[in-house]
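Single chain ahead, written as structure tokens, the form predicted alone.
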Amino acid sequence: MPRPIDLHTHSSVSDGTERPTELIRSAVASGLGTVAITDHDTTEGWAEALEAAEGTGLAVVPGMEFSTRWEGKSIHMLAYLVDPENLELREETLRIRESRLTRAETIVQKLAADFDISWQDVLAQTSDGATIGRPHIADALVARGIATDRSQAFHDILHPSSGYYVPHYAPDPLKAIELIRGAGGVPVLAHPATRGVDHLISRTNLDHLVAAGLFGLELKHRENDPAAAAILAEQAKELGLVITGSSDYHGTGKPNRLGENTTEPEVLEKILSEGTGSSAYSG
């Protein structure tokens, strides 16, 4: 029987709590056969993850979670098998990371007016080279006793409706798909049903994404609303999109557990045959 396939995980290179090496060890311990490392807007964790997978029998799919924004809403795009040296992709993701950093500093400045927290507190929650973002601010709030855990911080102090929220730069998803495809990658829309039926992506917009080169939808994900996911599943069938399942694992940063949602082997094969920018590594 094939071992489980989990195509969405994060290391401490972005907002997970485990180094890529530790993430790979956790994936092996969880009995996975394949794991994708998909840190936010960066491929910096790939080399360490691939090295850690040597001799384990675990297959690693190199990927990234690309930040985009459309009609005022944050939309995340999973990008599998891109060429990490593609200049246009590197420049755009660098721009996003730099905007994240500036935005994080601004949020902390606003928080410091009301809470006992500093930028140094946030830096203490990050690893070298990490893409600093709201999760690290949340961890700093927890460390200072201002929030009980990361989830509570996001639902309260760091919520978009709070007075502390600041947006960051992100391209629209059509541009992201163009960049991903230009780098030989395979774009899959991440957890697209989290906001429920009333806030589902319109069929017209989904058609635009498919025309641009969208390959699939991540519908098996704990945060997707079941009714909204069912609607998208029917549309995926009509549009010829693959359906993936993933944990969106962040170590101890989220309750998500490795392998809690998985992708079918035939879907993985389609993704692997579609991508040309890099290759999966079999340990």
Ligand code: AMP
Contents of the next structure:
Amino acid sequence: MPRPIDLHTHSSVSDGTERPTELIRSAVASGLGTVAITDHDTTEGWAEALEAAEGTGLAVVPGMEFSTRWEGKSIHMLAYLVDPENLELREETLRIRESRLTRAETIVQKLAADFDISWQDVLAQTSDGATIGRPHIADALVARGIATDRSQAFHDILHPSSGYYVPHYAPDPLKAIELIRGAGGVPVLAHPATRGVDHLISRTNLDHLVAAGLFGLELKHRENDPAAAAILAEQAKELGLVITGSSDYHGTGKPNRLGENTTEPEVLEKILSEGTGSSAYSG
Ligand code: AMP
Ligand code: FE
Ligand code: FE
Ligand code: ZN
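If the one shown is the form predicted alone, what is the structure of the form predicted together with the ligand?
So here's everything in the complex, that chain up top.
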């Protein structure tokens, strides 16, 4: 039996709760054979993760989860094996991270009108240089006793319809695919069925993503709606897209457990032969 392959995890370099080193230790302890580190809009965790994997027998696929927006909706694009030094990719992800920072400050200003919370509280929950997001604000609300956990903070306070929400800059997914491909990477649409059958990506839009260079769909993910994922599975077959499965592990920040969804070894092989910007590391 090949050991399980989990291609979507976060460390504290974005909104996970474990350092890359701890994430690798957790992956080894969970019995994974391969893990991808896919922090939001950054490749900064790669070096530490690869170093931690040395001698463990765990393979690490370097990746990133690219924030994009299309027709007013947030869409996440997994990017495997990009060249982390690629200038265009670096500039665009820096622009997103900077916008995330000012946007988080604005959200906290709005919250401070109604709750006892400050920007310092959020910084106290954020690792230096990390890609900041609402999860860090959620952690600050929990530390202040305003929310019980991240899920409740999202549900009651940080939800887009809450009135405190502010969007951040993000390119459209066509642009993201162009940047990922330009950096030798492999683009896979993250959790594309979370909004259910009624709000599923249209076939026309999916065709546009495929024409731009989309390689796969992350259909095995706990937040995907099963009926919507089944529709996309049919379309993936027709369009020649690979299907991946992963946990979207965030440490203690989410209930998602490492290896709860996995990717077939044949699919991993296809991704590894497609990506030219960087290489997987066999620890
Ligand atoms: P942001 O990047 O600031 O828009 O926040 C989105 C991030 O929040 C996602 O990447 C998830 O990791 C996290 N998130 C969204 N909903 C929840 C939830 N209900 N509980 C915990 N984390 C969540
Ligand atoms: Fe996240
Ligand atoms: Fe995501
Ligand atoms: Zn994710």
